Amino acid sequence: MLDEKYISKIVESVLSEMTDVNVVNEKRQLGVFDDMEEAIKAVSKAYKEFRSYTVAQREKMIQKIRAITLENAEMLAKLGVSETGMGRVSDKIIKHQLVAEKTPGTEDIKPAAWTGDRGLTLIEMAPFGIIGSITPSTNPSETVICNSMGMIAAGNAVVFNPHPGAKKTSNAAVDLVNRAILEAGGPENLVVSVKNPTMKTSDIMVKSPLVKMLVATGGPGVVKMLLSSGKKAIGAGEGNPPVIVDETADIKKAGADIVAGASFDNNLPCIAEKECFVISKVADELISSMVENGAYLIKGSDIDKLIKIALVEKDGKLVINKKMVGKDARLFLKELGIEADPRLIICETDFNHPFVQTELMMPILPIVRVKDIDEAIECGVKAEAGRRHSAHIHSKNIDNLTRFAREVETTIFVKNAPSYAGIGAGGEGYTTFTIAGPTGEGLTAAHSFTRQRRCVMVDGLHII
């Protein structure tokens, strides 16, 4: 699914000819409006037309969106890094490939039926209508495209209010989606956004009577706001995923997998390994494997210095330094006076260290030695803190795998693989960039954006 030769070719082109990504689509961007009310008016008109389209026509649109995403993966990846200053171009290309190839389409909409002596009852999954979606700066174009595909496959239209820090990238994706829809014979403005998203435009979207459902991919504040709207809402909240390594694991593989997962797109994905709990007897071997696979180990006073770079004090508490979110590991090391360009920075800490207790979204992984699996699970559950997002473990002990899964209760649970296997990259299953732990939908797809409708025929169409 992930074409390594293709990726290598793209990375070479990124390094050899960095094009100007500040100018995207000099032509008018389709579906992008100056005013939120105008955007909602336009999408309402498009939805009325879309209601007459067949499922086969929806699927044709989805296929065109897949193709245009693959064609523009490099452009969107470059633009995302250029605009937000976060992440890695090569990894964002992979994300767009993943969205294009593994986001479910209309096949995800499945009916159900009951037959018996009194006739036939049919359940079909119907669209909500116009969906309002708030998207993040961490995965801006990926989320817009993934949500658009799922919502359109379910028969909906969508209005986006992107994160202001990623509005160019998000709106470039909105434009591409609309061009794909038109090429497939779909209506104009089925997917819309605003040029300059603000809290005011978000409020207009949330309160509009034409918007029937709300979807937010972001922090707890955004999710709480949607859940208090009085409308059907799907909320994808924060995470702080632990990874456990016990003494039965393939330690060399575990080290390589954890570096791959924790460093992917500079640790921006909420599913990524954020802190590691390892049984003491295999800790040295694990750390050696991590170093061999692209991690850089810091010790002593450098750890204390790194705290001041990665975190800032606010209201008496240490919180993430937003200026450093998603930055390359080399930039953190440069601040420490170290010249190196690793994928990931690792350091040993205790459980109470702020790197363990805070979701950094930076290529920094704290490692905590524990005496046994009991302590590892206890620490993992406490660090995850009931967010029910993601957790990971490397072990060959079925009892340990099962017990941790039961106790941590996360939406995603990955065993013996990098964290991104949990969204289908190198693992089975579909992908999504809206993982709804707080509201319980889990990995959202087309079916998540539907409502049940029941049709009952009494004393008829039961033919046996």
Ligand code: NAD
The other form holds:
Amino acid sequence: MLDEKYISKIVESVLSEMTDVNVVNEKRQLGVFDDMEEAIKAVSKAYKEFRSYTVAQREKMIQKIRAITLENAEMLAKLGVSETGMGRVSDKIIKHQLVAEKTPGTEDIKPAAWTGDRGLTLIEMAPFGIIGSITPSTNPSETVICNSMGMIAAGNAVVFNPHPGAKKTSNAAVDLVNRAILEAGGPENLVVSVKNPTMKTSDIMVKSPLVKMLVATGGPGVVKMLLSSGKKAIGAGEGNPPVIVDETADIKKAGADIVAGASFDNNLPCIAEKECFVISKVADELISSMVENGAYLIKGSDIDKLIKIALVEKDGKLVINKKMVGKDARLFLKELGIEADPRLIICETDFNHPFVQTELMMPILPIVRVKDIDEAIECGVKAEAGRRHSAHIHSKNIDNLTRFAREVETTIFVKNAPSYAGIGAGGEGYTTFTIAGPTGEGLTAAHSFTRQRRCVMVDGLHII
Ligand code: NAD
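Next up, the form predicted in complex with the ligand. The previous block was the form predicted on its own.
Below, the chain from earlier opens the complete complex, with every other chain and molecule after it.
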């Protein structure tokens, strides 16, 4: 007798392969070129054509990109996990839904005007032109889609140099975005990329006189490189977000929220809680709540063993073991000889522990007991280390909430919720996957990809 479950598993796997082949088949990918110079030539032609399009036409393209992203959320999520070996399919589906539904479109572009005795002056938000964008391996398709929507809404064209380790996923997104644009009556190759991105293709893109603005989403290396390019650049860099829990917080909820945020997509998001400072009095209760909500507590020598799994030595320093970034918690536990499948591993450490000081991007959360809010804030600020990225707190004390926000000076600051509320998941506000701390644009959207132009009419068009 044939086992029904077995057959449906085979059918499912064949169907999923067919979907991947249809979309990822490199020969048929729209906007994906063998050569960076060719890609830039093609996008330049598309941009010239796009200049004559109306804002309403741009909006139509954005709507189509929203729809195609929702239709392909699962395919892109699966492809991202299988290509990079990082993250969780179910969470990546949510990220795609978020990007499709909450990334701003053309409504984000707002003009300004002055009228008075001497006439009318207008400020309009013009496109920059062709934007060169470098994307990370941690959100490979989400960043391509989010950047494309914001950049196109603002009237630009885009050339991507995706992370080499996530090129298939990023290029599948480039292909889908182009399909949506064509369906909406837009030009061919408004969004382009290269099949095999390298440092060399990145260099060609950065130096091309046709590329007028640069955007980097990634670690400190790429942000530094773009900022020294001599062009207008937006840098969205690394984070190491602390979360504080004080004695006034709803501790049960804080435990649940922190597990949800720190385990989301296996802690890949740059905004995710990466170390926790809790006031001693409520530490046991917080840890119990975390365990009740899907965390696994390890102690003693297991913590020391975990250091050797999560980190490696490089030039006398401990750095992340790239092979373990974004892996499921169960794989770390397996190495420790523990059979369990939690969403998150938690452990108590001191402030100087490498788990606190390093942006791990793994489902491991170190918890440090502190005596009071002064020590919590001091530790939180030091762990964030001036990156100005994200920080979070659970408290009902307005003074504590305000003080930490003032002292840590991050771009995103979430109070009494999981970190992802900061990008619009379960919180107010729009979504972005490019959070520009170093260059100060904050949560980027269409308005970030514009240049102001002033138009002055003297002694006329002032009608009152
Ligand atoms: P990464 O820095 O390794 O790579 C990012 C991109 O930069 C890739 O396309 C890579 O090929 C390229 N790159 C790296 N160094 C370069 C150089 N010197 N010249 C040219 N290109 C270079 O990052 P990753 O591992 O893919 O992503 C994780 C990092 O990105 C984390 O530090 C995370 O915090 C950060 N991140 C930040 C944001 C944000 O919005 N601020 C969003 C996602 C990820």
